[in-house]
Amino acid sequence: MTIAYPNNQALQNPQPVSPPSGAQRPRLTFLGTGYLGATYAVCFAEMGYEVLGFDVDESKIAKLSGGEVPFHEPGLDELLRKNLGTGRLRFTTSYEEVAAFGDVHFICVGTPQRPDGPAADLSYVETAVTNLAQRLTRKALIVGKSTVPVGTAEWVEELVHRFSPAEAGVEVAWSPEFLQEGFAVEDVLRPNRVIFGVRSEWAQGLLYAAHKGVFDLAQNEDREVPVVVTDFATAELVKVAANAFLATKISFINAMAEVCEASGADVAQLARAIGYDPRIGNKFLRAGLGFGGACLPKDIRAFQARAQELGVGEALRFLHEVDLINQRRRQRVIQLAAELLARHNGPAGPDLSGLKIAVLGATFKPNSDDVRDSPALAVAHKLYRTGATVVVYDPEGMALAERELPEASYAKTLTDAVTGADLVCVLTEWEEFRHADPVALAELVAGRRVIDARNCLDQLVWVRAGWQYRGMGRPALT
């Protein structure tokens, strides 16, 4: 394992640290029980590590206790009951108990858009860090794992020198987290990189040790895991300029999309061509709704207001075009349904009244259950003020869905959700939509139109089958 430091020096095979609580092991915490601790606590006592979630959320600590994971991420309930079944996993709501227990304490709360702003709200952040620090008792460290603006790290080490006794010598680390909805046991358990940002080379060996089932499953699967020893801002800023460079690359093809419509090319193709280029690649280069999901927007945002207050808000100004074309795609398909349902499209948009449009999708992504900042959702809503009886139908968002629209209607299944439906919007790319057979739906609905809003059907077999088929940047077929 090589790790490369700021200096470009390395260091072999690092030593991990005795742990200050005189364990085997490292303890860890993690406080934030959402989609990030959770994850991350019970993927580390699958690698075998003694673990501890807590959360102030009652409910929340109630269902992890009992075996039941307050979210859909694939294959996480089954290694939540095994590993509660072994003892290594334990859910709290106790500050004290988290302090008594933990060598390592993983900060994993949000960090939402400020509501009188685009910045980063920190204070679930202090709250947890001020609880925490005041009741240690012995050396530990606190790593912060949460997406947070740079220079977050020096003021967490700044509330800890405040409330924390002196003598316990409580260090600080940042380590951000690199989740993708729907992969997150695999992004946990077989990272492309690991950020550690210290200051010592105590909260180093510290981290290293509290990652070594990490690296040894690695190395049992003859794979490297890449570690990059840095400092604070550096590792802060992993994260968000990550986010930010993938944000801008899904909203160039999306740029590319509203030109191959202006002037009658094919997106996808486009897409195909120039992500054979080694130097651009062909991920995220799917034209279609945009980004949403409980990150890449927000996080863009606050990036530019942390930008805007160290003075170089101009180095970040074209993330706000960034977030613009995203949000453009959205109007795009009420456009496209106004222009397929052959109804006027004014100044306050179109008038859709007595018509029926199955919206296929709530989610922001597949594989998912979340809804934050759903593309699918927006669009749902602003189908939904054209006068239009809009019928929601997703595999694992509709409760929450629900709770977010509560205007629209929802069908427990696909083929109720389309059965009399004048046109059919896919919103959300989950398999049971791209492998619809678009022969036996166009038995049930009452016009056979389709928008494809990401790109995901086979556009000449829908087309061969009698639909009329809308796809964003791409050329109308007959």
Second form
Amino acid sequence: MTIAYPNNQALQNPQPVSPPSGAQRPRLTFLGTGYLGATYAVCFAEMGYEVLGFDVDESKIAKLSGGEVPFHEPGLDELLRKNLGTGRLRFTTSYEEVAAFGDVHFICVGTPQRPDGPAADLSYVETAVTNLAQRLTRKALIVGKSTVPVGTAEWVEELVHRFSPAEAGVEVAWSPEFLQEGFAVEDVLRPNRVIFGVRSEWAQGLLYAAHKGVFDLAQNEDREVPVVVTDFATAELVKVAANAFLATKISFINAMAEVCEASGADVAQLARAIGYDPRIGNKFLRAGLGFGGACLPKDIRAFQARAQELGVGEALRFLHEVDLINQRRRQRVIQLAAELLARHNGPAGPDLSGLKIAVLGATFKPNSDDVRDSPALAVAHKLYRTGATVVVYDPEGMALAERELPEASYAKTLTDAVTGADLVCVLTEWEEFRHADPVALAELVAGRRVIDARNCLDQLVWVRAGWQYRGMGRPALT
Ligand code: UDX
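Could you present the same protein in the form predicted together with ligand UDX, rather than the form predicted on its own shown above?
The next block holds the full complex; its first chain is the one shown before.
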């Protein structure tokens, strides 16, 4: 059933549900204070809820309690400090406190790829749910937000029934999230849809109450928030299907980039031209270095693994191809580097020893410090393996990048990174790189060669400043 809040009057006031704690509005807890849980905790406090964030990591909780966001997310620091000040937002490492406080418990822990294969590792979900369930003494709703294989919600329900006291009547619901790093605050306060995977009127009513802040904000701004009320399996699939679609869209345009490279066409113009068709749309159609991050790569792999288990592996076989196209873009940068530096690119890769390469960008996308499965760092590593001296600069991701790729050298500024470089590779489209002055940089480098792996620079301006420019899926201008 699809309904739109707040304008659908009939559904605006579903069965009122009183929070089991006796509070006026449901008290919310968020278990796992990574990018997802911390952002949700802060934003729901901002919407007026009493919120308790939980994590097993004491240093993370100490930082959050002290008003420091342990990762880079625009706008979140201010909101955290503001809401700690109101007293509505607190953080803890105690399951007892979470159990005693909350009416609705959101499970926001990570579900990384298992080290031994493509499937998702559900051990953090299991730990959070079992530890919470055994401490609950009254009715509550446990809501899964983590991205999980279809079927997980039912398993969580079994865990809850096994570990929580039967008389409490604890229920489970599933409500996936779609926040994008860099826009996380906006995505939580103003979601483009909300999904309620529920099994009872009570769960739906309490979830509605727990999201009333979202609907009220929309009403004030004269917007609607579509709500899809559905079963567990559909709710779980919504998330992975959406991410599979986004990954496919990116790999589609990157496959076109390969064809453009072979035929002399320009993928940026091609994307613009097909994107004007509203059935296709121009979003997520930027060809370049492909997708990375903590979600898309692992989600498409876990989705395939789950489909295989369900006996429908063939249906998702194309996602394997999506993954391969994505990986090939990384290799393409090495090929372009060899071409520009006039070195032979043999089966073992080119030998670029004795050359200095400036790598601009380490994070998987701009406005984030996240380097998990970052295409930029993967390319930096490949460049390092060619024997070149690789000097990395990133506006926000340096600390995490150094931990992930200690083999590379790190420069404090863009200028330091490019000084004396034989080749400059722009691997993440930070504003600072887009607006860099090619005339000034030309004076610093040893060779005016640039690879624009995100197609984010003005090709003509760079060529006019004397640079040999190579983009992705675009013919070389001279
Ligand atoms: C993604 C989904 O967008 C979000 O809804 C979900 O909740 C989590 O996963 P995120 O990982 O923050 O969010 O990043 P996103 O903005 O989707 O970008 C993913 C990757 O795709 C980045 O590496 C980005 O550079 C790349 N990308 C994106 C492209 O290469 N081309 C595009 O056109 C768009």
